[in-house]
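The data below hold one chain only, encoded as structure tokens and taken in the form predicted on its own.
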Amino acid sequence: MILPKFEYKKARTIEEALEIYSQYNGEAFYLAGGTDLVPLLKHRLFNPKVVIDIKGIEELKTITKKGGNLLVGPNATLYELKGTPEIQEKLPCLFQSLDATSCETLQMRGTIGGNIMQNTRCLQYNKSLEWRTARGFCYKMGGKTCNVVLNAKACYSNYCGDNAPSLMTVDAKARIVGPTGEKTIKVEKLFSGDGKEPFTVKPGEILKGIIIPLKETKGAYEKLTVRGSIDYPLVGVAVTIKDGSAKVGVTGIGPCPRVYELKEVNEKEINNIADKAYEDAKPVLNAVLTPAYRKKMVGVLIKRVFKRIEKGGSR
């Protein structure tokens, strides 16, 4: 499968990238690691006039420690982050999610920004143009209804990022820069909950950085897959325990990751959160495992991860 025709522009600064984007009336995509974007282009899921290469922008690559936080550029690779001592020592949940993302070959290419901002996935969407044309375009592709849920005028695709839920559990924030200026928001605020347009970032905006508090935590990450870590999570659960309380992130099931809070870590609270996440999960038949099984595994994985942490498997 070959790439479609498009112009290629290489930006050396954020300002230059924003300027190029504005010249093409929004018919542009930013390219960093390319592990998510390139397959989407090959499938003709996106047909931009221009691809703006931002991986050479130095300020987007840095990993620095400042004022009790780790400041991470979105173009830092997953492999670089996995090797960062502060993450290994203080943030086991994030470390494990990085380690569980695909294989080391792709970790060396894929970026943390690209992993967070990857598009939602569905068995009826991530197909070739020929397949989708024969089947009929789904709601996400401009069709009238969803091809999975009969007559539904909504998109039920799944967000399948490993690292966003882990970042949510450690209270990370995202720095966004765009034509109208810069802002800082919680990582969970990046997600709209709409499978068709899964992110809240406005056209042209760039993820400029991630701010991760460096506090001592316990935690773990586990995901349900068919082929091991190389697969996207069919369900993923991140847990971080800090100062006697905990946060649980759930990914791979629905159009956005969810985060839950436990004021105390005890069996009753864990069961309550597991039951709550189970009820919130409303999977449909758009993945390789049945909706009923994936729904059940949400609660199972939450309890399993807490047990791992209790037994010392948090690092």
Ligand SMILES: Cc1cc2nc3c(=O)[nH]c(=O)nc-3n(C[C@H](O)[C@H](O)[C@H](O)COP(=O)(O)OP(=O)(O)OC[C@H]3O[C@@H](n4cnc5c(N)ncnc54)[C@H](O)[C@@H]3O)c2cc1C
Contents of the next structure:
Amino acid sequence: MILPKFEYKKARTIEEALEIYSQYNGEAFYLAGGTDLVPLLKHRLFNPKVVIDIKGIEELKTITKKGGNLLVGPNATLYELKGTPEIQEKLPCLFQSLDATSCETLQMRGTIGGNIMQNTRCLQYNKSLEWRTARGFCYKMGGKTCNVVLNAKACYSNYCGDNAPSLMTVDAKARIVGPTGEKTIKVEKLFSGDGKEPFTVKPGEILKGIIIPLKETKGAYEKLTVRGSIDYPLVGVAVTIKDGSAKVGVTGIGPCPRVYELKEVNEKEINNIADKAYEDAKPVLNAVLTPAYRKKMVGVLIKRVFKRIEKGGSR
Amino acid sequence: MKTVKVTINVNNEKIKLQVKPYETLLETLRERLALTGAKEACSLGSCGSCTVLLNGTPVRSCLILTPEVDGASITTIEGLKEDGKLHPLQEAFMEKGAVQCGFCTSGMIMTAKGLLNRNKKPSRAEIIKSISSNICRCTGYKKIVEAVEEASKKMA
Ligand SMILES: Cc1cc2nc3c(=O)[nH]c(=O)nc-3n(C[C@H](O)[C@H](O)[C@H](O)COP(=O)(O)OP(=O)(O)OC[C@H]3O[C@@H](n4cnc5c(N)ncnc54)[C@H](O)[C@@H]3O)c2cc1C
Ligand code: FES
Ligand code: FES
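Same protein, different condition: the form predicted on its own was shown, now please give the form predicted together with the named molecule.
What follows is the entire complex, opening with the chain shown before.
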């Protein structure tokens, strides 16, 4: 499959990347590992004038410990992160979601920044231009309808990142830098809730770092997939328990991951959250399993993950 | 559109090229350098048949732009043999009958080579984990896993 025509620029600093982005009036994409972006470009879902390679920016690569936090550069690969002793020892939920992402070969190329910022997916969207033209363009492609839900008012594409929900359960924050300055926000605030434009990050802004508190936690991650070895989550559930309370992250259904809090960890609370997450989940027929099954599995997986943690948590 | 100058070390040979900015590494290898061992199947990163080593690490070359690898070393299946002798992985694949149609084979071997580069003695579970993301429609994987086990024993 041939890529559409674009220019290639390599940025050495964040400033340079922002500068190139504005030179091209935003008709640009940042490129980290490319494992999410390149397939989208091959399908002509975007036609940028330039692709800006940010892998050469040294300050975006580092993983350091500072003041009880792990500061992770977005260009750290999933495989590097998975091998980080602090994550292995203290953050089992994140370790497991990293391990469950795609496959080893892609983990060695894919970055955590690109993983968080990956586009939402839909059976009717991740398709070739010819296929999509025959079907007619939907909201996410600039059209006026949804090709899955009749008379839908918004886009129902699914956010399928495995690691954002785990990061949410460990209270991670994201540092964003843009032409107008820098800000630090909770990972959940990165998501807009709109499948068409899933992120609150403005065009051209760069995810500069992820701040992960290093507390002792218990946790686990579980995902529903059709293919065991390599597959996006059709539902993903992340659970982290810390100081007697817990957070639950749900991914794979709808345009943004959701997070829930349990003040105490007991059977009643777990059942309540499983019921609530089941109610909130609004899957539609845009993934390879039926909506009813995926919805049901939200509650099932939440209970299953808590049981697994009780038994020691390993996969 | 302006081309991009790159210098890459392919199978221990330094090569200077002018490539399209939107050219994938797989296209460069197959179409410019006639190294057709790496295969294009899905072209979307899902199957692993295009796997080559980038500085010793397996990558899916259909997802990589050639300008990204300027200055890097690439090893393809053509570059595995040493002193005219096949690599133990290649031999084990033949001996164990791990090849049927052969379309997945170079991707399987390069993925396995990447595994052996970082883990000299992988367990069976580690071998399965590593190569299971490469699609083989013929063999059922059993012989492939055996071949990688055999090669890692021979190389130990
Ligand atoms: C076959 C296959 C299976 C996969 N399975 C999974 C899976 O199971 N789970 C999963 O979560 N993902 C999966 N992925 C998606 C992808 O491999 C991962 O999400 C990967 O971590 C993306 O990282 P990247 O560096 O390759 O991103 P890129 O493709 O380089 O970037 C992705 C997006 O993020 C933007 N971006 C990257 N870095 C920054 C930054 N610092 N600031 C602002 N924007 C940025 C890019 O512009 C782009 O829009 C799969 C991909 C493939 C091809
Ligand atoms: S052709 Fe590259 S992964 Fe399938
Ligand atoms: S031998 Fe035919 S696809 Fe693997």
